[in-house]
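The data below hold one chain only, encoded as structure tokens and taken in the form predicted alone.
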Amino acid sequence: MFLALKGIRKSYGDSVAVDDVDLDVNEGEFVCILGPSGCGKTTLLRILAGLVLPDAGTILQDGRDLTRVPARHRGFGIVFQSYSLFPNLTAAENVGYGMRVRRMAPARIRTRVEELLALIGLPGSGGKHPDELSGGEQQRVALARAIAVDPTLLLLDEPLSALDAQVRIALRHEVRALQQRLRIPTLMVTHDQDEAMEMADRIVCMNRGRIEQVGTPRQLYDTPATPFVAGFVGSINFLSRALAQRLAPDIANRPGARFAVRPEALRLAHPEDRAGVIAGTVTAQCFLGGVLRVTVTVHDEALVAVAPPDSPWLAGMPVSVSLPGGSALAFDDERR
């Protein structure tokens, strides 16, 4: 195990920001810490970086206790949301800053900076200052600066959230490809589920300072451990027990359980089609390019389903709804 966090806890007055967190990170792994604002994910990252001291717990890297080691001695690279480039330095000078602090030979710094600018797709841009670069280019420079000193761990604090949507999507691919090429263990904080699903080997889903579930993107989507994870990772329909008994009688008799179903699991049909088992009414539809999102009202409950983009469903149309066996999710009381 490359990195291990054990019993990490941090409070600010009466507010618990991180509550007894255990987490392991493997060599070469890309881990996303995912959760809503205020869930403790950034505090956890800052504790790991050495910028915040935990109230309790231990951080071990290859058996070395880092819990009280200052940030500058941890050997980690950090990229923040705000880029944090030095405005008075050129791109090349920003990338080489950490190497100069470490008193590396000037010739080696120049060579390394050129290599990194080429690696991030900015060859020939070393002489530009930050205000001459786009937001995406600035974030590439910040990333190059972080990896210039060969960090043992790369920490990314919502590095793409300030960028335009198209730039953000493109940089997801670039950052992930770069991490896979360099094999630097990486932890990235994000509140964007699509970002986490696309980039991570594993996702750590946090809520109210605690870890709700750790797993691959597919595990969190297909087998969420709690209703919170089910609702935060992807779209979900939570069902009343009465509706669950109609749609999923195979699981609906579990006492005290809460039931849910993904929109893509629902099947819509014309009322005369016997494949539909519950009658409902289309109340809304939204064309999303690859799919049509359809809202159906069944016994005063709204269900969201997805259908092929050329489906004929329009508001006011009658519809039958069915659910293939094994598609519903059930959560016990204690996992709410």
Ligand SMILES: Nc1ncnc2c1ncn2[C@@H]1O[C@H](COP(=O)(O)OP(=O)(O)OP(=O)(O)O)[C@@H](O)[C@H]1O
Given for the second form:
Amino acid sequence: MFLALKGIRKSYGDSVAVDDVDLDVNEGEFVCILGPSGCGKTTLLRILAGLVLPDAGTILQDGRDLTRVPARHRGFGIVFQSYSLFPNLTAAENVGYGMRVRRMAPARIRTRVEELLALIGLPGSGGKHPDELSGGEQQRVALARAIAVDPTLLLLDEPLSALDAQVRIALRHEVRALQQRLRIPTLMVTHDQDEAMEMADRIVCMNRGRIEQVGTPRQLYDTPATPFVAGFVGSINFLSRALAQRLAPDIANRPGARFAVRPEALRLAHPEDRAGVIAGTVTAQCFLGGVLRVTVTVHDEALVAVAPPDSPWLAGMPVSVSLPGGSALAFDDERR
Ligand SMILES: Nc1ncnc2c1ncn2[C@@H]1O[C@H](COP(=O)(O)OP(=O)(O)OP(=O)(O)O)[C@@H](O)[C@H]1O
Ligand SMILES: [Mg+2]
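Could you present the same protein in the form predicted in complex with the ligand, rather than the form predicted alone shown above?
Okay, now the whole complex, with that chain kicking things off.
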């Protein structure tokens, strides 16, 4: 294990921003910190960067206690959401900044800057100032600046969220490919579940300062530990116990549990085609390209299902709903 956070806690006045966080990061791993606005993602990242001192807890890197080591001595690379380049410096000067601070020889810096600009696909743009670069290009330069000093850990705080959808998706792949090539362990904050699922080896799902679950994208999707994770990673339908008893009698008798089902697990059929399933009504449908999202109402409960894009469902149609055994989720902790 490369990095270990233990019992990290940080409050601002009465409000707890980061609450007793334990987390390990392995060599070469890409970890996404995913959670809603205000859940403490940036605070946790800033604690790791050395920009915020935690109230309690320790940070160990390869066994060395970093908790009180100042940011500039941690050797980490950092990229923030936007406007992180020095506006008065060219792209090349931005990329070379950390090397100049470390008093590397100018010729060596020039060569390295050129290598890095080529690596991020911007050879020849070194003379441009940030305001002459697109948002995506600026973030690539910020990334090059962060990796220029051979950081032992890369910290990225929503580096793609200010970009338009197409650039964002292209850069997800570029950042991930670059990270895999350089094998720099990376922690990236995002509130975008697609981004986290696409990029991360493991996702840390946070809520109100606490970690709800850590796991691979598939683990979080298939076996969410809490209703919060189920709702934040992918879409989900929560079911009343009465409806769960009809749709998923195999699990619905667990006392105190909450029940849920993913949209793609629900099967829709014409009422005359199937017997032994629940009757409902289609209340809305929405064409999403690859799939049709269909809202059905069953016993006054709205459920979202997905169907093939060419299926005939229209609002007002009667429908039969069923659920294959084993595809419902049950959460035992009702307090969350
Ligand atoms: N310097 C500060 N002073 C006071 N409160 C702060 C400070 N920084 C963060 N907080 C509070 O701590 C909580 C967590 O904030 P944080 O910025 O870590 O959230 P976040 O998950 O990064 O949210 P977002 O997705 O909106 O960036 C919030 O309630 C925030 O108001
Ligand atoms: Mg933030």
